[in-house]
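One chain comes next, on its own, written as C-alpha cells: the form predicted on its own.
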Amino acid sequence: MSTPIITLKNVSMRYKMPEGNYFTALENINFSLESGKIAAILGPSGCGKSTLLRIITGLLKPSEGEVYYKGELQKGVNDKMSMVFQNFALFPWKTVKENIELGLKGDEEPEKQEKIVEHIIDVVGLEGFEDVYPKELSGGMKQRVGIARALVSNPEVLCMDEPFSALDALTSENLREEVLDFWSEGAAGLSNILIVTHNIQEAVYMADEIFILASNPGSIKAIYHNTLPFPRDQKSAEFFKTVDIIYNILTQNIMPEVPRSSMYDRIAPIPMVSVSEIIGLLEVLDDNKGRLEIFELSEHIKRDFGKTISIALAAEMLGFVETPHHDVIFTTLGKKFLESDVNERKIIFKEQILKIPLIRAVIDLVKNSEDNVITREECEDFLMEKLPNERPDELFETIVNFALYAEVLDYDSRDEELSLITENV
C-alpha cells in the first residue's frame, strides 16, 4: 500500500484567550489522504475548516499532533503546496502577470521563469491579460489570477479555501470545471486538490474523499468516500442520492433531534445570530407557505448553509420554527409573532428568551449586582466560565442583541456597562 501524501495524527488547535482560558478550535483530527485524490472539508461555519486547511500546508502550527507529507513529518509551511483564497488577495498595484508572478519559487532561471508563467497563463485563459489591473477584472477573473498564482509554483497539491463563494453561480460552475481539469490533465505537476467548501453539492461534485467536521470544537464527524464516476451528472439520482446522505450526515451534527422540554434544561450556547436575520428567515418562510427544506431556505436568505443553519436553530430556541428532519417549519408562535406589531412582537421575544438559561444567567448575573449594573468585561468573564469552548465577545454581542430587542437589558458601549431594565424583568 502507497504512503499517503496527507496525514493528519491527533491534530487540535487551542488559542488563550486574554483571560487566561483557552479556546478549541479543532480537537483530535485524524485523516489520511492518498495520493492522486480530491478532498473536501465540508463544514458549517466557524468549525475550523479554514484553521484546519492552514495546518495542513504548514502555515499554521497545531497545538497538538502531527501533519506529515508523503510519511515524512511537515516541520513549516509546506512548498509543495500552494493556496487559492476565497477573496482573491490579488495586489491592486500590480497586473495579472505580476500578481501570478509572486507566486514563483525563484530558484528557477530568468528566461525559464518566464516560460512557466506564459505556459499557466495559457492554461487558465488569461491571455491577453497580462498588463491588466485588477481593478479592471471581474470576480472569475481575479480567481484565475488567484489559481494561476497558485500553479505557477508546481504544486502537488492544490489548496482552496472558499475558492468560488465570492461568484456568481455560473462562473462558479464553469471554474469548478476548469479546476478539474487542470487536475485531471496533471497540469503544472498537480497530484492532488484540497477543498474547504461549505457546499454540499460542491462536495460531492468536486471530491473522491469528503472530511465532515462536527463544530464546538471542529472535529471529523465522518469521512465519505465519494465513488461517484467522473464526470459527474449533478442531475443524476444518484448525484441526489449522495448529496442527501451528506446533508444527514451533516445536519445530525448540527440539527439534531432534540427533544423540545430538553432545549432550556441546561446553560448552553446560543446560535451568534440577530433578531433581524431571524425575522428576515421568518418573512421568507412566510412567503413560501410556512415550510422550507434548509438548503432551499439558505438560498433563499442568501446565506452560507452553516449561517442558516444557526438561524434556524436560533428562531427553533424562540419556538417560533420547529426543524423536523431537514425541513424548517412555522409554528403557531412563531407565525403570531410575524403578525404582530412592533411591541407585540417585543413582548412575545422577551417571553421566549426569559426561558433560554444563558440569557436567563447573565440578567441574574445583572440583577444581583451592585446597582444592577455589570461591566462588558466582567460579563464576558462570566461566559467564559460557563462555556470555555465559545467565543465570549461573540456571544456577549448575540445576548445583548436579544435582550435589547425585548427590552430587558440596557448597554451603554461609551462605557460598556450592561444593566437591567427592572420594569421589564
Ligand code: ADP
The other form holds:
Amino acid sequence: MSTPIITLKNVSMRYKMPEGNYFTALENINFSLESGKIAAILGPSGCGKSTLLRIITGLLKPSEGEVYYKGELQKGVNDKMSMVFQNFALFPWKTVKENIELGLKGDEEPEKQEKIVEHIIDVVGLEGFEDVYPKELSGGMKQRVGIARALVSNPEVLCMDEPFSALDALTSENLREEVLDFWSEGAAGLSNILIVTHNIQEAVYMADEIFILASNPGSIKAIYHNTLPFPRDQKSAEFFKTVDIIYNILTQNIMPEVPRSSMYDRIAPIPMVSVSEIIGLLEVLDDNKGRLEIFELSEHIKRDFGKTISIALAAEMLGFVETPHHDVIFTTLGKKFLESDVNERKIIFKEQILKIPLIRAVIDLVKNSEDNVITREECEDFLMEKLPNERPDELFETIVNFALYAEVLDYDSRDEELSLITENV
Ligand code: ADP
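Switch from the form predicted on its own, shown above, to the form predicted in complex with ligand ADP and output its structure.
Up next: the whole complex, starting with the chain shown before.
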C-alpha cells in the first residue's frame, strides 16, 4: 500500500485556560488518510473538529502526538494545504480578484500568476465579478472567492471548515456539487479534500472517508468508508441507509438509549444550552403536535444538528420531553410548563433543576458557604474538580442561566459573585 497523505499518531490537544487549568479538546486521535480521497470530519459542535483541522494543517501544534505528511514528520504550517473558512474571511476593501490573489504563493512569474488566477476564476464561476467588492456579493459568491483563494496556491490538500453552513440550503447544495465537479475534473495537483462538517448528509454526499467524532473529550468514535458511487443521489434508498447508519453511530454516543434516571443520578455534565433555547424548542414542538423527528426539529429551530441534540437533551433532563429513537416528544410536564404563565413556569423549572445533581451541588456549595456567597472562580474550581473534562466557564454560565431563571441564585457580574436568593432550597 502507498504511503498515506496524512497520518496522525496519538494526537491530543489541551487548551490552557485562564485559571491555569487545562481543557482537553482532543484525546488520542489516530488515523491515516490515503491519497486521492475526500474525507469528512463529522461531529456535533464543540467536539474538536476545527481544532483537529488546524492541527492537520500545522496551524496549531498538538500538545501530544505527531502529524505525518506523506510519511514525513510535519513541522510547522504545511504549505501544501490551504483553507476555506465558514465565514469566508475576505478583505472588504479588496476586490474579488485582489482577494483571490492573496492566496498566491508568489514564487511564480507574474504572467504565470495572472494565468493561474484567471483559470481559477473560471473554474469557480466568478467571471465578470473580478472587480466587485465582497459586500456586493451574495454568501454563495463570497464562498466562491474563498474557494478560489484557496485553490490559487495549487494545494495538494484543500481543507474546508464548515464551508457551506453559513449559506442557505439551495446555495450550499449547488456549491457542494460544484466542488465535487472541479474535484473530479482534476484541479491541478489537488490530491485530497478535507471537510469539517456537522451535517451528516453533507458528509455522506461528499466524502469517501467519514471520521465520526465524539465529544468530551474529542475522540474518534468511528471511521466510515463510504463506497456509494458518484454522483450520489441524495434521494436514493442507499443514501438514506448510509445517513441512518452514521446517524446511529453519532446518536448512540450523544443520545444514548439508557434509562434517563441513571444518566442524572450523579454529578454529570449538563448540556450547555440556555433556558430560552429550551423554551424555543418546546414552542416548535407545540406547533407540530408535540412530536418531531430530530432532523426536522433541527430544520424548524434553525440550529445545527449537534446543537439541536443538546437542546433536546436539556429539555429531556428537565423532564419536558422524551427522546425515543430519532424522535422528540412532549411529556405531560413539558406541555404543562409551556401552557403556564411566567411565574408558574419558574416554579416548575425550579423544581426540576433541583433534581439535577450538578446544579444541586452548586446550590449546596453556595448555601454552605459563608454569607451564602461564592465567587465565580470558586465555583469554576469546584466544577473543574468534579468534571475535569468539561469547560468550567461554559458550565458555570449554563448553571447560572438556569438558576437565575428559576430564581434560586443571583449573580453579580461586576463582582463575579454568586449568591443564594432563598434559603428555601
Ligand atoms: P468544533 O469545531 O467541533 O465546534 P472546536 O475545535 O472549535 O470544536 O472546539 C473544541 C472545544 O475546544 C470547544 O469546547 C471549544 O470551546 C474549545 N476551544 C477551542 N479553541 C479554544 C481555545 N483557543 N482555547 C480554549 N478552548 C478552546
